[in-house]
Amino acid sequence: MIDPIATLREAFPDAVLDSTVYRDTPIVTIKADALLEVGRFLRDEPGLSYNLLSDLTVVDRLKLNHGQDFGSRFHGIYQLRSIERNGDLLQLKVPLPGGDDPVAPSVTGIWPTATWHEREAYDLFGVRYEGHPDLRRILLPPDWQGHPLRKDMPLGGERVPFSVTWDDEEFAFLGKQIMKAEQRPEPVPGRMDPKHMIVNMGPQHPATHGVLRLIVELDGERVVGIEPDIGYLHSGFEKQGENVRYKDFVYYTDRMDYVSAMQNNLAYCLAVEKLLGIEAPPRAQGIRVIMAELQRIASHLVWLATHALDVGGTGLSLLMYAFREREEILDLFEMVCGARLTTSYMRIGGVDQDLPPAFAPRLRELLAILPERFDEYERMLSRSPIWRHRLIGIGKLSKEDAIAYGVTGPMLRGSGVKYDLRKAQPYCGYDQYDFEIPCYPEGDSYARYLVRMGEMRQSVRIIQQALDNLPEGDHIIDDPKIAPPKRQLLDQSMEALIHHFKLFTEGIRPPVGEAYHGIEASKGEMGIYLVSDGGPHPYRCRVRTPSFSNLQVIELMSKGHLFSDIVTIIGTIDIVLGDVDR
């Protein structure tokens, strides 16, 4: 296997500033003026083929006292994967010139998925990307002052009135039946032709599955262009993550993809564990697999129910059937942690509690009926003329475009790319399970439907194996500096009591370093990038969500289709706006 660090040093001896391997991840620091040349080389060189830009973000080193800054306050961070080499990860680090007004060359010409990632970095850090086709804010309003993820921007301080008086304008029409509506002209995106009809879809449209606004350019009923307007649900999770202790951010992750809370928990805990250089005990890993796959099924059931309701045909009937099975899964979640939606069950080093005695029998009952329920769904849909007409040939996405735009998960596999991090980069012992990766080459909405139906069947297969082979032992790591001591020890050991007190008052302190870890969540790659300065909370907490990258291709998938097909295409992408906006 080719060593990417040695290859880069040989090809670009003057461009490479530094290189290291940390927690098995090659990290190469290069000069900003060589970024485009190095990027094309990494993408196109046989044997390297880093064709998937998983993530792009920035670190503000203003208060970071370790490592070399190479004279730059801001460093660009690029997480590159090679699909041909089973998702091998390479991190590029680029010190950005410009001081407090950083500048970087845009890599949109190499990896088009960078279009939204660079806009996000411009929005939240103020990095100007030269050569970007449309550099403007993406999550915050255009008139927002400052860049909130900079270290000199405090947590909070938003322009929110916490007190009002009767002199405020909002009370001027109090008690009157008709209120004066303030009409402000909305700017039309510059690339849209005013001779076409331009309409708003959302942000309150029921088929947008949340506060997503689409500005749609139409020629008659044919889609010419779409401009997604996101950020209505922007919650500042990354800023919050940098201001709470490591263990406390688990609870925030539930609120991102809020129908995949267990998987969000898992991605974050694995990233912290990578930073710490630890692994959860075997029993904890088996439990994590069970919960992650149950969550995958529950998430796909929400997708199937709402997608069928949006598209028509079986409509409300299938929604009720799919939610019936989802409720069974949420019952199991409630059994292990007391919560159904925002579970917060995973912990750094394991899981919060062991499985109760009633869990396994109840789970086996569910596993026994799920395959026949999936058969029932497919009998309702697969040969339905309405379903097939609305999905087949709609929203086509080639495998080349899917990779270029950083699309992952069922969307990527529905375009014929057999790539799944559970197989490519196994975690939690997934390499010990026998399962298939559903993959279809057509690249349309029907292919993505088949992928997700196949994934639910494979998840049942994985859960059955995990349950049958669940090892005995601890459900969380036995290290009092990372996980609380066992309850019975607190009555017997002063040392255990002190560890418990210090853990909950001071938190854990990972060693100085940085780590990125991605998992195969229900919608694609869910990745967490953490930078530790040795303190009790992350110096940088970056969340790479699949919905953000996947939504970017909606215009590519919609052009030439009817306006009504946008509903199908939104459904087939399977977005959650908390996952998009964070």
Contents of the next structure:
Amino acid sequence: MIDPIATLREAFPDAVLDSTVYRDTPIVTIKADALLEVGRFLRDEPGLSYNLLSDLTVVDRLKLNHGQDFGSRFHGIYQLRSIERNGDLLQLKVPLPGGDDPVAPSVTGIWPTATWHEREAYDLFGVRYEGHPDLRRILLPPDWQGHPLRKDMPLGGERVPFSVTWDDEEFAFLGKQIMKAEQRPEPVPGRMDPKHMIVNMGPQHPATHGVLRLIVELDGERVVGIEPDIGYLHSGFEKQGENVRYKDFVYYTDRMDYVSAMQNNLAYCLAVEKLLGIEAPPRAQGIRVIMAELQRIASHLVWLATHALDVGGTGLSLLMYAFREREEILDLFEMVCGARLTTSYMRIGGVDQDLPPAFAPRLRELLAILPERFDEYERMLSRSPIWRHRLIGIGKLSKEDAIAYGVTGPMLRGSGVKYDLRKAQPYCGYDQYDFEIPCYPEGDSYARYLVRMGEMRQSVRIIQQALDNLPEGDHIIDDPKIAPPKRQLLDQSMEALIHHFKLFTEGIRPPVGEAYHGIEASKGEMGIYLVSDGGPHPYRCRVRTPSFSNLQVIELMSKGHLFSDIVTIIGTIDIVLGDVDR
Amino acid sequence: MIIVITSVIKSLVLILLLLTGFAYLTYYERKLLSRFQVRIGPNRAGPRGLLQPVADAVKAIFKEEVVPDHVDKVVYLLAPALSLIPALVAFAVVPLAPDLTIGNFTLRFHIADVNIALLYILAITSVGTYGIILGGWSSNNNYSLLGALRTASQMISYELPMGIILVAIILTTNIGRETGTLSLVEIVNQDRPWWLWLWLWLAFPMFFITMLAESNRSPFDLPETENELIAGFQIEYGGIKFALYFMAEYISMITGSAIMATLFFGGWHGPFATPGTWYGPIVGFGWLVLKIIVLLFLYIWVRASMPRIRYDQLLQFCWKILTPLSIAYLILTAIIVALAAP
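Starting from the form predicted on its own, produce the coordinates for the form predicted together with its partner chain.
Below: every chain and molecule of the assembly, starting with the one above.
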């Protein structure tokens, strides 16, 4: 096992400012001037090969009083993983020069996935990346003032409730048409040839799975270029996360990738638990695995249904078949937590409630029928020559491109990289279960279809094992500082009552530190990066969503294909715009 | 004079029948699709949702008529009608039932017994394409333009194998006779030996595919492709103008089924549809309707179970597979006809 800190210190004695290991993650602070050199070394050095840039973000240290700031207000944070070495994680921290107007060297040349991540950091923090090919705002509109994730940015809209009266000026125009519907033609991106047909796809378009806008340059029906325009669903989850208590952000995570809420809950809870240095009890871990895998099946069913709909047209019955099974899964979720879509079932230190008695029999019934149903779908699709013609060879993504662009999840495995965080960096006891990673080397839409179909079958296997071996015990950690005391204790113990009161008024206070935790969500690596200043709110809450990185390759995948194939490619990327825009 | 009056009356009755047929075809399709998709389908308006088409019609008629600024108004308004009329007119040559003789007056259940009926059908269905192309062109929208372009190449391609199969069928009308015929009325009235039926049914799948493409039905619904072109050529149409396009598509489905029933399944022929009896026309018409309904079921079945083919694959399929197959079929038919000739 190679020690990245020692290797780095040896290779770049001047560049490394500081190094530490916090909660098993090596964190190395390096000088901004040396970033490119160090990055290239980390990527190319055989023993290290940190070839996947999982996440890139910035921390504004304006109000942070802990830790060393090395004379910089903004620190760039790079989460690197090595696919060859089982997703081994290394965190680079780069103090950015420039004070309130920070500048950083762009790492797009080393990890092309940084293209969008740096645009996001520019948008939200105002960091100028030198050498970036196309530094523009990405989530917010171009005329937005300021950079919202800076700590001196006012939250805005802080009105005292009930102070509004009918005399206020904002009611003067109530019910009147005050804005003239003015049509302003959007400028065509400069790199597109005006001789070609420029088609605006979205943000209202049936095949873009939400409010994605694509500016498509067509030569006849052939795609010459695509310019994705995202951010229509940007809701500032990170800013929210920094202004609510730790436990209250669980409910926000549901709304990010809204077809796999359980996975988002899990990613966040695991990150907070990593920060706290605790682990959920075994029963809670078993329940989490069951829920996460059920959610994976549900999410893949939505993907299958919508993909078939996109490729096949509204008449195709598979849409409803897949939703029929998903409905069963949502019923199970409703049984355990009362909600179907925005479950908020996971809690820091465990899960909200224990499984109800009727859950296991119902789940067993479902597990018995699911494999037959998957066979039915495959009979309907895999054997259909039209389906194969529409998918095989469409949206090719090579192994190298997939890694370079930070693509994760089924997309990466469809390109022949056998990498799954459940196996590579097991969490929630995934190492106890016997399952395989479906992986196909072709890198086309058909391979990704096979990967996802295979994953659903593997998830059934995992749930079966988790259900059979579910240990007895607590469903949430027995620590009154983290989880509320048991209900019956509140009637007997004064201390329990005090703990309950303190927990719900003040929340959890993790120790000072920082932690990044990524899980294998349905669409890829879902990671949460938290910085704690010892208070009840996270100082910095960063969400790395799989769809954001995965969507980046759309232009690479669709160039040279036909207009109809864009729809197939959007489907095969399996984006959820809540997950892209956050 | 009496011919003119009966023709007008027959036309009006036929149009009424077709429009009702269209309305209930939408109901039939929605109910069937919902069965395929484990749903229930329309069930609110009237018993079992039977008044749903009426509700749809009322809604379409009373919708606000929006004509976008950027369209070519005359062509834009003309195009839906241009699409609907050929679909209706093509039905004129289809025999609906055996003749009814009352005294010395014979009532014929077809509007026109032209001796070039098959040519007429080919010609009329091609005119229908103009409605779609002009609609897409005049809308002045990228999506509808792409839809219109697709229509043009799709229709032109698929008329070729369709025409070739029709030629083969015309050839078979020569068997056992002095001359063949192009008239649908005569084709229905001819007796065919059993082996000829089998031989004709061999061509039915090919002909059905061309009819699917001809009426823009899934998996060949590329002109509208709701998933990438949103609604293709009809994207700028709303209210009753959209309904006219919708009608054209569904009525051409009915017409197509009627032609297929006539050419391949004996039209109104069936047990108890005896010509010359008083009940013959009623039973005969019933048989034709039944055959049309079964064929329409095929259209909907295909829609529920097939993904959509891609534009270039559609053309490849037509030119590389369907056209050679239909030519081979024509040649074999010609040989059979020559051998069967006395």
